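In the block that follows, a single chain appears as structure tokens, in the form predicted alone.
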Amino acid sequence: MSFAPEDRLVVARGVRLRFDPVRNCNVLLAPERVLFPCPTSVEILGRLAEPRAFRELVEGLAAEFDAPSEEIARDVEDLLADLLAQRIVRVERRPL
């Protein structure tokens, strides 16, 4: 999957980012399962509970980590891919 810079991605409807103070860890709540994401996933799950472009988050990564653009997007976009597989995440992409 590759993804254009003005393509606003979101979490999907019914999906849920959560800290579980019982299990002391995040969880992310979809319909009918429970997944446990890494840190990475909630830092970028975190970012699109509103939509957001590809390149605003990559660019925002990027400067808060003070990492290369071009290896968060790489990353970015790997991640993102599996989200979207899983319904995770949502792209809301613009008609030509």
Contents of the next structure:
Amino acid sequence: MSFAPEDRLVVARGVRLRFDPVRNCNVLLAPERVLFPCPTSVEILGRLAEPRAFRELVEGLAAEFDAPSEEIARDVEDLLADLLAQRIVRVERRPL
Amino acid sequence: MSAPAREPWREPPIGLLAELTHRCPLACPYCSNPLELTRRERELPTASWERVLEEAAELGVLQLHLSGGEPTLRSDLEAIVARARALELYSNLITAGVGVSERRLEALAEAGLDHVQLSVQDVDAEGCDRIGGFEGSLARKLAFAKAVRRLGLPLTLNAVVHRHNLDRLERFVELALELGADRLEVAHVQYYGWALANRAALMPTRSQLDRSVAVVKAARERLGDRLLIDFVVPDYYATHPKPCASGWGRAVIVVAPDGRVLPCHAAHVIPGLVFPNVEEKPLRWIWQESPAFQRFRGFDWMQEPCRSCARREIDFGGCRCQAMQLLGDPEATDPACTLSPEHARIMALAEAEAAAPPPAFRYRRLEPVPA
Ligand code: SF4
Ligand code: SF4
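Given the form predicted alone, corresponding form predicted in complex with its partner chain:
Once more the chain from above appears, this time first in line as the rest of the complex follows.
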């Protein structure tokens, strides 16, 4: 799965990310599901609380981690596709 | 036999199923509530539920399922939801959606409700009324679903399927799309409590089951991430049993309307277990140390073929309540498992029931009708 630069991504309705002091880790709460996200997912989901273009997300991460955008784009694409399939993240495709 | 003393269980529970009341306007013949229902006078008061939520959050519970009966019949539901939100618990309302006004729903949303799961008994108005035993139910449910979406709350449509509505499964999928649901849960009846009493009236044939598997597969392929479809197969026709409630005392706590705490909502069928009450014992002790929760943890209680089976850490030998209900022995291998020596006999029984004309429903009522 690949994303167009202007695809707008956002955390899906009914999904909440929080820190769990009992397990001492981040947890992702969704309808009938509890997931334990990896640090990269946490970073991405934190940035997608409000809708954001794929390009913008990648640029933000590239700046933060001081890495080339193309590399970041490749890394997050798979993760995003997975989050999308699980309906943790939603994409709003922009009409041309 | 007496269970040996054991170390307290340190893993935290994930979910708490709060059965706020057994009262319900519907009378589904597959209701998972016990045959002997708790009356209103014995329901826990608001303050006790609030305390239970605090204890649950401290213990590590992350999700709260507000269930029943019909949980919206509790006038203190907003207060309970608000407390859950304050404790950062994810709250899920499991409702039949027939007597809930948009105003009420709005108040629940404002209190911080996270998700709504609406049961739809059938996509056909007449069928919906007949299964739920409530006139005009479908129109009310649809209006409710629209209100949920108007308020921007995520919606799951819950379709409990059986021989009377399985042939309309495609239309359940269409309905979920029309209503803008985020998720569709297609759950074959699990045969406990009222459903077991109505098994002959509900059990699908093998070909109905096979068709439902194909319908769900096709819908998933066609819809992709537009609609998440969860599918629960009827356990009688499965090869291996389900890990009931993710294993006894491993993931879920059930609190009954009167405050008794159980590892699963059917656990009361197992004789000899004493279910502690939240009015008398701390939830932490109940979860970590009470004999009822410790009873089927680990693998020592198992018989063959489970004891030496490689799958025992996956399904924990299946469901203890089913072993009890069908074989009279809560330690036996769940007869839904093809490795159980009793499997063929139980299967033949179910298949014969499915092939015969369905008997009348025995509706779920507060006043149990003598069998
Ligand atoms: S299954 Fe039917 S009768 Fe039982 S609580 Fe749900 S709506 Fe009510
Ligand atoms: S024999 Fe027991 S452990 Fe093995 S698959 Fe069957 S129920 Fe599960």
